[in-house]
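There is one chain below, alone, in structure tokens, taken in the form predicted alone.
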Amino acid sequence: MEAQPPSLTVIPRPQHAISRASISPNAVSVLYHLHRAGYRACLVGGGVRDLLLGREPKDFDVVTDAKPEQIYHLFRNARLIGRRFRLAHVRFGQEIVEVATFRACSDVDNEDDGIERAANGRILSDNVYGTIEEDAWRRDFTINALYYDIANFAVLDYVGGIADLEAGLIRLIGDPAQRYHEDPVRMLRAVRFAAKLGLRIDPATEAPLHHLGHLLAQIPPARLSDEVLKLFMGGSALQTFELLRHYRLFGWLFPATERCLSRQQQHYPKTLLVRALGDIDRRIADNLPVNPAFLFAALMWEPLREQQHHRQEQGLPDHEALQEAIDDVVQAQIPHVALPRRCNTMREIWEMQPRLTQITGKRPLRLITHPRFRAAYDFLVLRAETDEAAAELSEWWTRFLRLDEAGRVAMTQPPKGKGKKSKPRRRRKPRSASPDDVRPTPDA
């Protein structure tokens, strides 16, 4: 994509709401360090966008005219990462400030522009550096191409991002179809921003979404795994899910789940996945943690149930049917979206569902000490909203967890008359008399 003639709009400090006090002190330190070293340094992307919207940014990205190697030598706590996009991570304890170099625009008609592309147009490597104007035009959405310049505290807009922000629009920079072919993940980002920020997707940006989902098959499953976490763990999981299905993108991420949902369309609002996504949104709103394994367990629950039922119909015992179903569902999913490293946690959540039906004797007391019990119990509570048998079981466990140890022991005792029958005492046989034991009779 060629850069357009610069049409810079400068919003001076008195006319915007961004304050250095609202920016991470570490990001401000990086900006000033670059500036004092003679480089241009700006805050860019989602951090600027969120501050202008009055939202609290999750992270702050810095962009500069310093090359990656110069950034590396300038910061002792920096390391260079990335092949596709070479950039620096400057670490401050647990916080990382990402620092990138201004990049030049791509030109699909120029094979000598230094940018490596696949035959279908997807950009494989983009480490050709340029000016701030060129950098603005190579970014994806206009609302993400706004710069906060540390030199004068002004906001710089080369692409009409301020106007789109005020209009509540998500608009791609350049030709939408070409930009999606360059990086198909932009389709997922458009959906995520629409759900997260409550903005509308510009019609020209929206139109290709309905028929370009197949491009996601070109993206490595590990990268899509990262995108799935961003999609569903940003506080708007349910709305994101609805939009992904609307644009026919969800099926390219979780094809087996999409097939199950399509068959259950009339019961769709009652599926466990819908309830789980709503629960994740509530937990994030309450600043409570969400285990990624719990999310993936919910995302693939419907195909797991279907596979398990199929094997049970073939005569496999319940335990074997569950194990085979888990193996098949996981193997079928991996080529599309890689599962989290803690995939075993997801398996344990599924495997513990039958164990939760064992509510007598010492088993419940042992089960609550299992490190994955809480996740498995939370999953059972979600199942209870759409499954009558699970509802009864969920109620039992909820009452059980509220009791002290003595109450729990009493609750797990078998009902009277249904416990183990006591064995009858064996009657001792009379001992045979010996000659010495014979007592004389009175007449003897």
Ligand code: ATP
Contents of the next structure:
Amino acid sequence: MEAQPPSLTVIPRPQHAISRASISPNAVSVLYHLHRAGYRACLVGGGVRDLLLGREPKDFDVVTDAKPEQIYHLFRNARLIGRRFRLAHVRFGQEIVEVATFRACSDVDNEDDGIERAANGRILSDNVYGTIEEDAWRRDFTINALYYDIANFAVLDYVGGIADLEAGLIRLIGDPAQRYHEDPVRMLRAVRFAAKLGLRIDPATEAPLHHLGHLLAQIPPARLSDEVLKLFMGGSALQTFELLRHYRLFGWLFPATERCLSRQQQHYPKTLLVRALGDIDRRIADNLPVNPAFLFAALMWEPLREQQHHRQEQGLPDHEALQEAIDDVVQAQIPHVALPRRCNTMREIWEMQPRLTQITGKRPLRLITHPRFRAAYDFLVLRAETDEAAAELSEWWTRFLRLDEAGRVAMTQPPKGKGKKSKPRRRRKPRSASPDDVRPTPDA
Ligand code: ATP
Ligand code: MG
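Would you generate the structure of this protein in the form predicted in complex with the named molecule, following the form predicted alone above?
Every chain and every other molecule in the complex is listed next, the one we just looked at coming first.
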């Protein structure tokens, strides 16, 4: 990156809205502890950005000129972590305050700068310490490079972040294409902040997004998995998804899903995935928990359905078709985005879909005690919106769940004799060719 002339705008305490009362007390105490020990200590990143936007920050990151070992010795509750970025975690019960040391800005023209890079310019590790100005220039977006200084409560702006925040702009610091090459995850971050904060991406920062998606193939699947969770569990999943598709980034994360979606363009607004993401956003808005397995089950549902259908057409029994399809879809996905831990739950959500068709006898009563029943039922409810057979089933289960034990037993009685009406009748219609009509099938 080109060397920038040092330029600093200081926004004194009376001219900005950040008060110590709006910062987590633990982060304030870390800042003061560093300050009293003679180090510089600032809040930086999302915490400062969100407070200036009047939003509640997710977490508070602290930066200092103390080196990781010095931080470690200063706090009894500190732990050093990270290889790519070596930093300290200071733990207060459930809350962790991340404390990093100021780092130097990366300079691709300087091979001796101590920054480890791949042949293509991607930064592999950068533990080169620097000044606060250098630390500002190596950050991703201008709005993420603002510092709240505990020494005088001022906000320090080295990169024009305040003006961009006021204009509602996401702008990469430095040359956009180069910064994306250094770390392609910045493309996903641009999209994430645009969707979550409702900001616009500055045109120069936006332009490369359309054609640099392929760089994501270099990123370890585990890192992309973390990023996917942040993209879709931040409360703006639907909008994030639409932007990712708009910039043709989604296909580099979930290639099989992208292929299915682009084939079914006319059904797009009705896909289960779109509905699932809307549902996840509503749950997050209501402070309800969202299981990452549910997200991944929805993200990979379209290719799973296609694979399963394909195998059924080849004459494979339904149960085997489903098992093989699950294995295939999972194997094809993991080189791109690793599945979150406990991805067994995702399998179970899928595997329970056919079991939900078994609505007579003791099975339904047993099934509701299954630890994954709720997730599988929620998934069925989503499927119901585009699939007639699933709609019938989901209505049945919804009624069933509202009843007491006796009512449930009555509902699960098999149909008896003529003339006695028993609901619901299982439809035995041949499967239609419509892509929205893949019925769940009974277990083998
Ligand atoms: P949030 O925590 O709300 O998701 P954030 O901006 O705090 O947003 P973090 O991932 O917590 O995001 O990162 C903290 C800060 O570290 C960022 O604000 C940014 O300054 C810097 N940063 C994070 N990732 C990168 C990156 N890939 N390249 C450059 N700087 C980064
Ligand atoms: Mg953060």
